[in-house]
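As a starting point, one isolated chain is supplied in structure tokens, in the form predicted alone.
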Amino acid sequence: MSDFCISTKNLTKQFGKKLALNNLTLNIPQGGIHAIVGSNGAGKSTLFRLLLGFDTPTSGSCTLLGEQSDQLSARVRGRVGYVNEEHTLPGWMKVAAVKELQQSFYPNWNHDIYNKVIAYFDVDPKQKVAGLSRGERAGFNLSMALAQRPSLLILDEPTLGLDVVARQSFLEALMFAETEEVMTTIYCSHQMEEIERIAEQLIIMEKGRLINNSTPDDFCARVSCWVADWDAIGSILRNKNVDIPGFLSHREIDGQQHILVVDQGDDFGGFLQKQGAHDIAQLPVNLERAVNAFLTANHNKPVAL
């Protein structure tokens, strides 16, 4: 049995001139909640299609639950749960009938897990699926996915479009499941407050490349915000006559310059001072701001083929 739930080595996928995955090497260990974030087109959907064997790579390799993705057995496929943003279900069927149909495909179905998770969402088993709210459909989908007792649960933007109450119920149900079952959860979302709350590992992708794989706290520690009075920064950024180490982003707020940088220590303040900045202070950065600045900076970098 592999120590890794997901493993890729130099995984590359090209569609014509578009490079969807660029020499991606990624290892995700068994267990825990791993968040994958990236801008649109970062390669997340392509990665999942290759991992699940729905497409083949241009080069490189990938494995899922210890098996080569292009040779997945029915046994391994049955150990994967999946919930996406659409929560697509047969609208003409009643909830109880859909649940019975889904249960028939999974011999290890756990009635207790299903009942405990569905209780978070107030879903009437006699109601037709078409009559469920978006939050109820999301909860129903999650309940069935968890009742399958998957070794790997993939959640692709599962709370998109949900109201605050439904999102809270979804996250509570997911965290309950994490304590009840040993499984690996891959959580894809643009909602940083959700990731900050539940994720143990933060994987950031951009232009098909892996650009971070660490805990959310360790990632935030890499990014720092420096505030200063610095009249010269506009000229520096326009003319690129000074290299600002680790530069991610800049904006002016109430006449002061806010500069976000990555992997810079306390000596960055000395660098600013040498460039004519004064009244220098360092501020903490939350996860959302750090990720957005990191993604934007990496999005603007040229892709190395």
Given for the second form:
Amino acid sequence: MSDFCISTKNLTKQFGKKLALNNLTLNIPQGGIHAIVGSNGAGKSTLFRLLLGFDTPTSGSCTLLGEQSDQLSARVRGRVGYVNEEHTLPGWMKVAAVKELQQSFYPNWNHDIYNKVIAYFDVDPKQKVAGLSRGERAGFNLSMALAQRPSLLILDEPTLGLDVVARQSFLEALMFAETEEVMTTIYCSHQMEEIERIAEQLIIMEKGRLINNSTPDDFCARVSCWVADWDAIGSILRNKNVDIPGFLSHREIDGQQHILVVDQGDDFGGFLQKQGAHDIAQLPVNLERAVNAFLTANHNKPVAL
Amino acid sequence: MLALLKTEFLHYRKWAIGLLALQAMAWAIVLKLNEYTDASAFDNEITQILSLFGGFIFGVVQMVLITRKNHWAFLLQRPLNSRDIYFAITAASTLHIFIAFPLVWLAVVAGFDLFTNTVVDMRHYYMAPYLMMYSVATYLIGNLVVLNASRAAILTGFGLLTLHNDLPQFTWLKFLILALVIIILLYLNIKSFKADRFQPLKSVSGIVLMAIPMQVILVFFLTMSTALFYDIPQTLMGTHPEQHPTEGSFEYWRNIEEDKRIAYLLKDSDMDNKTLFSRQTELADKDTIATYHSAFNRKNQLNFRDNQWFLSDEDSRTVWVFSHDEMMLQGSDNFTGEHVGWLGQQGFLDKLNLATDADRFITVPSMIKNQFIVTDKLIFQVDFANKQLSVKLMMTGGEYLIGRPEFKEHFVALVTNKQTYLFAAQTFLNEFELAATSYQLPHPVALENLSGLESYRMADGFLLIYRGQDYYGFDKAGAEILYAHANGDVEKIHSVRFNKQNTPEFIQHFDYLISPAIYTLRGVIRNSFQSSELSKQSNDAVLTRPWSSTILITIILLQVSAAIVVLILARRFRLNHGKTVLWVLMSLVVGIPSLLSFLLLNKRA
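What's the form predicted together with the partner chain like, now that we've got the form predicted alone?
Full assembly next; the chain just shown is listed first.
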């Protein structure tokens, strides 16, 4: 039995000419909440579809709870909860009927968890699913996924389109369940404050590749922000005549240059000095800023800019 | 699984009930408008068409809704086998189909049976399971089209259904084949109902069952394609052989003016008086007599196949409908519907309990001209005025009628498997006794070589032209003129061989050229499933046709080329060794249709 609940090896998926996943090798150990972040098109949803067997890799392989994804047994499917961003549920059914249907498939259905989680949301069991708000649907979906007591819960951008209150309820419900059950949660989101709040492990994907797999703190430690008076940076970036090591992004605030770099030690200050910068200082970086800098560094930009 | 079945049933139950109500209303209106409700009211093709399209559309729509990206994940991401999930959905849909299609039919038939004196045989009830199975089959085809990785699966589905539509005349065989079609479709759907449904089927059985029916349909389309690359361009250029038949060909002779045809046939004859003879035929009454087999009614056949099944006597205002259960005609009053008696092989009976086995017909007859009861061995004539039944004709010694009698202005023609009989029309129609043959004309060639027979009524007999594209053997067209004298003698006047072909050989036999295997397979299957007397070409004739070396070499080249192309493509598509061998072998045997099905069923890696 593998120690990893998710394991991919050289996983590649191509849609026509577009490379959605590029030789992705990723191992996610059991337990904890693992956040996956990445810009749109980074390959996160494709990864989930491949893991759940709904797509077939162009090359490479992946396993879910020790089973090859393209041959998942009913037993393993029963151990995996999956909540997608649309919270797709049969709209023509009433809430109670959907719950009853789902419950019939899971012998270990936990009524207590269901009731406690659904209590975070104002969901009427007699109401048709189609009549629920997006937030209510998300809460209902999460309640059912958690009541199944999955070993692995995959949440693919579950708070997308939810208002602040619904998002708050969703996270609270998730964290409550996390304390109740032993499970691995894969949480995919663009909301950094959510990640910051719940993630124990941060996986960053870019253009189908893995670019970080560490704790959020470790990741933040990798990114540093340097503030300096440095007039020459504009021409350096334009002419690319000097290579700034680990450069991620830069912004000018109140006449001072804020430079974000990755994997640079204190000697980066010396580098700046050497290049003519003065009044140099290093500032702490929060997770959101670090991740944003990471993701925007290689983002496509129009040629004219 | 049961919970899923229940849920899926609840999903569409209102639609099914709505369709049931609509049909019930339609039936109520139809039955209200029909003053005279006889068994023909059951013969409603709309019900069949509704079942065909209803089942298919339901199958497509349901699966399209289910397979939407996240809905698909919601359905499959459960601790259930995908096979069980599909079974639950199909079982629920079968219930919907039962409500939507056969139930109303069943209710109507039962209503007739219980509350009227209309003849309702057990076979009328068979229509309900038939409609049910038919709708389920088309529903499964709809499913397959959506579920399978290849949209061309529609060709497979309808290829299978064609098998059932084309062939069986016997009810049990029709049910058996339909059941087989359903089992195959169910198997293919279960195989296609998988998490990643965009992956082609991997199992050998899946590939073969997808490919072969598809290839049968592809042969049809390829054959039709001659219209695109040959018929239409040739017609537009004004050079099509149909517009300008080649002189010396069978088609050339068929295209010349009717009056000149005899003269054309006789042009090389050394007859002394052929000009006079030709002129006589120009003035003669001409008729065409069919020499092809037509199906007789079969016991317990599904009622939509019924043909000429009742007699009506206007004087007594009675109608006599054939009952398959009793194998006799049941009489009833046209207006009140009350029973008025029975008509069996030995005549009229007042009560059913008076009938003996000898009264019951052995085979199901057809009724003609409101007075003849015809089976393939016997013709009876009914005299309603005197309540009598007389035997008009009786076949013996392995001879049987290949079709119903043809009533012409001056004569009645009967074609059997051995000869053609001509009777004087007035005597045949008006004298209630065994018919006296005026002319008895043994077929000059085997019946399967004949494509038609034309008669010219002369002063002292009949001139007959026997003709056929294969008159002297396969692709050896010919015609023969015989003269049947009034004294019964039959004289051969002249025979002609048409040595020139009007259409290029590769166009004429394009269906064989593109796949001899499927051509032969279809012929053999058709012969196996049909009653032997309906076979247009025997298996021997199909299997031993002397094809020209040009055709044979072209076939070999096409099939080998198809196999080579498949081999190259299989490597590009990264098929494994086993599948490559399978497709190459299939292409070697089946040829171009196999290559096309390979392209339709496989995706480039």
